[in-house]
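First, one chain by itself: the form predicted on its own, in structure tokens.
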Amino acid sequence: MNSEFIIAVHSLVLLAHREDGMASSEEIAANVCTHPARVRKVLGCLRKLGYVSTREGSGGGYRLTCDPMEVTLADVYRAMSAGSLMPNWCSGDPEMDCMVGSNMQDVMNSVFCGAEKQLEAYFSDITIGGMLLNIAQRQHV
């Protein structure tokens, strides 16, 4: 999992949140608590995307342009860190001349497949605005 999937999903239900759907990279940043050229970097994705657009100038900055509701932690998941679960090194060497070292990197990679499946089909169930929801209940406990 990496930083970009947190600003994105953070950001996105920021903006949900927000009466007019809005904020500048500054005042985002300084509610993911990141520098604000990393929020824009994660946004600018984002906008590529559809979720977000943009608006120059006085009172500019990013607005939601995609249904909160609709917005699943999957595709944010699939967008920012597709892969990220799965290692950047892996031990054994296929050229080996035993049974363990020779199919340790398959075996690892069917199994890092297997939960990046599992996460993903888990975070289809979460929408951007089911997350809102949820810290609007943490709120008023």
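Switching from the form predicted on its own: structure of the form predicted in complex with the DNA?
Only one chain is given; partner chains and other molecules are left out.
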């Protein structure tokens, strides 16, 4: 799994937690524990999808522009990490003179496509707002 997925989710949850829904890349990076430039790259992607808006210049930063209860991890996954389940290493070779070796790439591919669908279905039940509630509950136990 791509770790940009984690950064995206964490950032959205953090913004949802802020009363005004705002934070700079530096604040987010400190909370996520990564570099501001990396946050900017990931959040730039979320902006294109309309989940956040950005304001450049002094006093600028990122602001949540979606309802956290409406955005699911499946949305974020599709945006940041689609296809990450399939390993980049491939076995077999279509040119091979063996039924198994020549078809394995295709078959493995369809297996992982199915797995990815399954994963998305699971993620589609988890919202950014739900994660925030989950965290808040832990706090009070």
